[in-house]
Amino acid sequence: MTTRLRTEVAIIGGGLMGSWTAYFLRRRGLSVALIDKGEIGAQSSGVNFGNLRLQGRHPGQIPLALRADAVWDRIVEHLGEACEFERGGHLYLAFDEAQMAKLGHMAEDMFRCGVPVKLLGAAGLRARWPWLGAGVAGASWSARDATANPRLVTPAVARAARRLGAEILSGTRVSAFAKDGERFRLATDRDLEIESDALVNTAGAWGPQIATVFGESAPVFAAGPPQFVTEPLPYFIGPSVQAADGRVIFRQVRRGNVVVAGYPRGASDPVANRAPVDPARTLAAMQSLVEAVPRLAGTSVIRVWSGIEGYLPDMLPVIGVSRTTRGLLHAFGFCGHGFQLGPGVGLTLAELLVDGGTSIPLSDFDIGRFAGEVAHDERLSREFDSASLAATGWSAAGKATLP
């Protein structure tokens, strides 16, 4: 016998964006069902590096990032648990003068956006963090930045939403969806049908599949960041650290393990639900880690993983209302930079649904920007190898065209 669930808002995608949206919608009093084909937070929301980074963002993201930052600062108040949230700061390392100049321009952009970033020369840098290698030429430092444990956060947000009355439907695949008059109707692979006034698409790398049903699309490419963790060591690092060219990204958790990521990212398979990691990428990242922190030479790697993330050619997400369908909102394709933004996105989508508008500027993230050719961001050539980039279908000339 088929059960029918009536709700004001249905959200497809139980990652960080969907969970925070469900949480803030319930705080505003709307009924909501959060639906995921697997476990809550099992994809990129739960397997990312864990940076809550303000510095280095696209300037158009800063208002959203600052809104999110205010929520992260009160995470225990919201969720009842800290999820290993810690404001340890973030270092961008430069290994030559060209990279240092680039960090200088970035710092100027951040100051204009209200994010205080300090430039440090090699001497000042090593005076504070003497474990850095001799090849580091300088860095930019943001004391405001933070980290959290992605494996803990999204389930905690979903639990908080459930305590407020949200329906959390994990292990539930939406098999068909359509708009019937003023309502959306969703069929699932269970004996369950869902009817809602509004539909929120937070399906990550699978987001375009939903958008296409309603006459919209975006050239999302699924990829995964290679990551690993070392054996536990005496705690000494402190901040989250990232090379300016992305060759290595690392942080040490209080238990002593060093969590490591780095570019290039590898292709993942959203159909088979697989994100394999080439062992050569792990070895390359470990070599770069030792160059940045020589005392980590000889450290053992104890686990390697990746996840499925959605990327777009301009390295910006899709966030906002549908161009074609009243009551439909999108928030997907965060290009590996969405963990910090999650609560800001949830607050903003809740405002759009409850108030009909928001003070947060979203024009840079409108899905309509993909109506034709799209210039790709220069970071693509740095963050992806040539084979992975070729798999996107984006041409060598740096243009993507929707089919």
Given for the second form:
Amino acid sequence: MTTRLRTEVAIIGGGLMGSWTAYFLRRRGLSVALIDKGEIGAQSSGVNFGNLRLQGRHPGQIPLALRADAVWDRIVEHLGEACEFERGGHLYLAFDEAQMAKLGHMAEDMFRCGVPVKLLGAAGLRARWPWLGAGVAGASWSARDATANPRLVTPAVARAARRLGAEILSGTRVSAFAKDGERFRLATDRDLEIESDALVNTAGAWGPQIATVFGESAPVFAAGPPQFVTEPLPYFIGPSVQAADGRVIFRQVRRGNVVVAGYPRGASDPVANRAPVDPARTLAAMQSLVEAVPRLAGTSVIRVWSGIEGYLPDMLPVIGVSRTTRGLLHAFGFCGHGFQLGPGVGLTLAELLVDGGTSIPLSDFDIGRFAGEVAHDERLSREFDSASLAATGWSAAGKATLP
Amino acid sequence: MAEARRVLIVGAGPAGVAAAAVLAAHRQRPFLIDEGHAPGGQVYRRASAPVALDIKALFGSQVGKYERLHATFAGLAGSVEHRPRTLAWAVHERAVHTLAEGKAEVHPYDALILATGATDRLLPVPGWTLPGAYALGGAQTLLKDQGCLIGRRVVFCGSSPLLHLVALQYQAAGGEVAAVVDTTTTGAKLAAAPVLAANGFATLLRGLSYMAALRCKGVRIHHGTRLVAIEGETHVTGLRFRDRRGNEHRVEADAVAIGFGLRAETQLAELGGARLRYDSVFRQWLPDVDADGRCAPGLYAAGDGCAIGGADAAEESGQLAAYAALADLGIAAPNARMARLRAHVARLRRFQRGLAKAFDWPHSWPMDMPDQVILCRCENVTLGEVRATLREDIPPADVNRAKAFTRCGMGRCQGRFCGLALGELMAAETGTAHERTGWLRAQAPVKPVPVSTAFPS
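Which structure goes with the form predicted together with its partner chain, now that we have seen the form predicted on its own?
Starting with the chain above, the whole complex follows.
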């Protein structure tokens, strides 16, 4: 017999965004069902690099990022566990003057937004982090940036939401959507029907499938960076470190392993649920790692993985209310930098639903922006391989077109 | 003649060498990649150290097969491209990625035959990570490869037909066998005897003769035991176990060899596109192959890495896989011979399935072991830590999630040695079928790769 579940808000997608939204909605007193076709936090929410980076973000995202940062600061109060949260700081490494100049502009932007970023020359840099490679010309330093363990965070958020009364429905695939007057009706593959006043689409790389049902679209492309981890070594690195040109990102966890991600990103397959890593990319990232930290040459890589992340041509997410359907909210396509934003997105969506508005500027993230021409971000050609970009169907002229 | 086809073989044990011989006989020039310094695999391993090993004493009645494999391989000189000491660390888009002497290479293939073999199946027992505690296969490898023993007075324990063979080999090499502590009952062995007799009478007799020879030499063999603990502070000093009546015993020993049969090395097959299927007798996930070893386009599996079957089945399944690869490349293969091989391999594997029942894997044991016992030795994860995760709200539904939450299986061995026990623990603790706990998905590198590895040119 089919069970009927009546809730004020149904959230589809039990990743980081969905879980934080469920948590904050419960804190505001709304009834919530969090639905996922698989496990909670199993996709890019669970396999991402774990950076909680403020510096270098799109300035329009900073208010949201700072709001998230305030939640991360009190993560133990919120979740009852720290999930390896640590403010170790973040370095962007420049390998030449042009990169250093770019970092300088970025630091000015950040200063205007209220994020202090310090520029360091080669000498100052090596005095503090003597293990950096000889090719490093300078860096920008943000002491406030942090990291956490993505494998632990999302399940912990979902547990906290459940303690507050949220209904967590993993292993539940929504098979049909309907809007009947003011109510959403969702059929699932589990003899369960859900009826809600509001619907939140936090389905990540699968987000456009839900948007399409309501006559909206976003040209999301699924990809993932090759990531790998070394065997554990005595702890020496400290901050999270990223080459300014994106070729390598690394950090050392307290356990001792060095976690590494390297570009270009490769296509992943959201249908087969697979994100294979080309071994040639692993080797390339290993070489970049040794250039940044020569002393890691003696260690071994023990594990490689990737994930299924949703990317958009302007490298900005979709966040906000639907243009077509009252009561529908979207938050997906975080372009590989959503981990830090999660709690900010959850708070903001809860405000939109409870208060009917928010002080956080969201216009840059409106789903309607894809109706016209959308510029490609310059990072696309740098951070993705040409084969995966060709597979997106985005036009080569640098303008996005709807698939 | 058409353009040369690139046929790759990974593993130079009986399956890989037999496949190479068939391919060479059909004027292909296979590329044979092997981690070992010489062909032979684990079973017909050749000593790497210049030690005077008495091969006849070591291999006993199997010495003929040992010599035949090495003679076959010697006869292939010039017709096989042999790459010893080479790790195949990934398979991606119809190419094998290798590592040898610090250099990475990429080898595209038209056909890839995986003869990756098996390792010991292990189970967490108090003290199993102490110095002096070795996997049974590891204890045998030390002897074959280096002429070394793991200790002066060794106790052999677990459930495996190899227990008795290795104990005899140790005794022949001058070691003292403290006892053989077999965890399976005589009843289980008797129950499996008809299947064993029907499918491999000579092998059954050989196994029985090992036991008789050990008894003859005064070695105590205990059946139907439960292991309590491998004892010692900084090194093994003994083994405690309960006999089938529940009475506790202690055996003094300075080393323990422990093994519970074999687990197939399936990671490369999975990376190459093979689907895995659950085998309820062996309680592990094996590549889903047809009768000839086909598991994905251009991908073949043979030997213990495909279905635990022993050395003879490995050899014949290696030949079959080679014929299948030839046929798929459009080179005529002998149909009648393939049919005979299929029937024989099937029979040998039925025998091994009988053995798996005679030497039962005590799969519910992890549930009974104390919390502080280490389950994942690479990451030092205890049974208690995994149990705590299973009791949490939103518990892991399969082994991959349990790995994500606890680090169990995340270390150097990538769960090759703890993965099966992790699944059994989850199944037993939560009352789910073992099959539903899944397998730890393979990712490259299947074994560690140095960061300094030089780029493929």
